[in-house]
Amino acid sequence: MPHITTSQGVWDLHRYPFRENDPLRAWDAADEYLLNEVATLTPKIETPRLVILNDSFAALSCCLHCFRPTMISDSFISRQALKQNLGGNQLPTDSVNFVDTLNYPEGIYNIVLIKIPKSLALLEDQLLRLRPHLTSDSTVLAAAMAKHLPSTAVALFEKIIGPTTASLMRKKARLLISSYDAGLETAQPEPACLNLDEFALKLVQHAGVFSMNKLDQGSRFFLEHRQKLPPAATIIDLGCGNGILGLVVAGMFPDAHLTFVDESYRAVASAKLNFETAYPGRDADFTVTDCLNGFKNDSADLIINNPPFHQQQTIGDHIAWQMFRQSRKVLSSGGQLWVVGNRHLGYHTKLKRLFGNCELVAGNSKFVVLRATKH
């Protein structure tokens, strides 16, 4: 049974979406090391306000509920797997604030536990918004597996937050404790941009977005052969990113209503940014959730989608799987399914078991542009 054992108690926690055996666990050696060192210390703080950043499925959050702790993360999976792992520890729904990496709350935090992301311009994007809610008694505890830590983040807490130190690794897993410098200068975090002149677009986009400072090969890949797509009423950019694959399409067609969909907040609010700078005063929606949830049945003539082949630090296809199945439900009939992705990845297989059918569109020697049509 997936359940740990912490000092604050014995906790049953699944990753999301829940899966029938699945062998991952929703925690790791990092979370275990901030939970002890958290046990040492509130008991130390008369008052303890907490805050939480990239709780991936949100075994922090849930053990440390009695804080009533707020949740800062960027994932609507994460958001989702902290109402999953409330619920199934029959805890207090609003137990834990969640709130998105945009949109930090008001007000001092003393004690700061931070999983440490993949991306450092995210790390660096998220310490400057955090620096304001600090102050001299505030503890900040970061933690990552030794293998995922990057050798610059010592040096990152540092130049942000104060001075730093590195514990000793612990099943191997690495600890950061860092402690708040009044003298530091920083300043407010901006969006970074992307000149595109082939196709006419400056993006903007927040740190941590996919393909942050250069347009990705996949998604050059299939923009190079949009003239194949088909006219279509409806399109949604599944998976969107900063939205680039639907800002190109959506000037093909000009009558069209696109939807971009992400898990990311900061992917769909970087990609509302870019589309009302392209095409003010033109209506699109923009929905945060995971792949097509909420979406009504044959709804959309045309969906694209480069999907992601990870999850966290995990590499897999079952978010790709869900993609596809879901967009089979979401497809009117005749409508289609466009997607992009690594050669080696085998979609189409899972695309003409879903559809019946499944056309090769272009392909060179690392990628493939596929088309399946909902009969």
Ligand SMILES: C[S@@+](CC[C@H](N)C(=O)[O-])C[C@H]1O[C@@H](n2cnc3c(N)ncnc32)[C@H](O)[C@@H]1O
The other form holds:
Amino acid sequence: MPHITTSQGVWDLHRYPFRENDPLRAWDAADEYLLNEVATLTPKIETPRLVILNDSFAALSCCLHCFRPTMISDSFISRQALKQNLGGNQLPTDSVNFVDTLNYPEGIYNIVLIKIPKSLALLEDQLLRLRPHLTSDSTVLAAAMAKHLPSTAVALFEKIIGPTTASLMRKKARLLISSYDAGLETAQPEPACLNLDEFALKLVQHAGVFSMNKLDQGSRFFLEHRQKLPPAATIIDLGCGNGILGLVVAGMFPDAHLTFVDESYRAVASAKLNFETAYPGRDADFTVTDCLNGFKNDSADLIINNPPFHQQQTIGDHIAWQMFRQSRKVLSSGGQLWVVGNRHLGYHTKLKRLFGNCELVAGNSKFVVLRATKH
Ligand SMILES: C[S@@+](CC[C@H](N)C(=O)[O-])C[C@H]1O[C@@H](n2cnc3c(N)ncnc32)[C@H](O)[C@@H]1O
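Here we have the form predicted alone; I need the corresponding form predicted together with this ligand.
Below, the chain from earlier opens the complete complex, with every other chain and molecule after it.
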């Protein structure tokens, strides 16, 4: 059932993209834990100023919209889920203020709700950015399903925010409660650096972006076979992460126009930083969207793609499917989609079904590079 019953009301919530009869809920027991705690906390606070971080499908933000919270997220999908779920419950679209994780708004918050992300580096970066917005009146409540909670999370909260206690497990979810210690000394977060001498590239990337501190094995395998790419004038790096694939390909085709696309604000910001450093003065586009939403049909010669095989904590190939389907529309006649993926994911069959053709460019025991042409 897509209904969540909380002390704040009953709401109809769905994941984004919306799927009829979706077996997966838009919230979990960690959200319910946070909502229960907030219900006991808010009556004690005269003017609750609420900020909510990493609210995957905006369940917390919708349930708590009456406090006009700020929702901070790195995900365009979460932003779309917010719009969809506010609209679906006839709630005003301006009752929640969405901001991305690199641009915290001014002001002090007295209630902070955090869904703890998988990436500890992202959590650390978020806590460091959050700290200047807290005072000794602030309470930080953070929750995760116990199986996703990194073992060092409590230590990180103690290092950056202040004294932290872990509560009892409830429906396999764990809650951390942190209070602000004004005496702690912390620094502002810096993007990580990655030297890729073999490609003469020095990359930076914001915390939480795919494959921090090293080149992904799949991306490396793709790049080993890049000389087989066809010349192209318009190229899209779909699911660009820090931009590594597009950056190397841009070097091979100096006259090509590149567009870097990702649903992560941090990824697109990292790709932009890296492109501007590698190719000063060269024009390119940087787009935060869901797959290729908003792109014109028949507008690209080449799409390069290392697709994700999970959405937040849920493993599945529906995003890869959506990327392949939309690529077919966005490619011009004769245009090619190049995909790298784990051999066992069976992308070959999907591409063949969609495009009517799919060739193996290269393969080893783990990865395949595939090429599908739009006819
Ligand atoms: C396997 S990583 C590849 C990153 C980079 N291209 C590389 O090779 O290192 C997949 C990327 O797809 C992005 N992604 C996930 N879902 C997406 C969606 N719905 N639309 C656009 N990008 C998405 C992720 O944020 C991630 O950066």
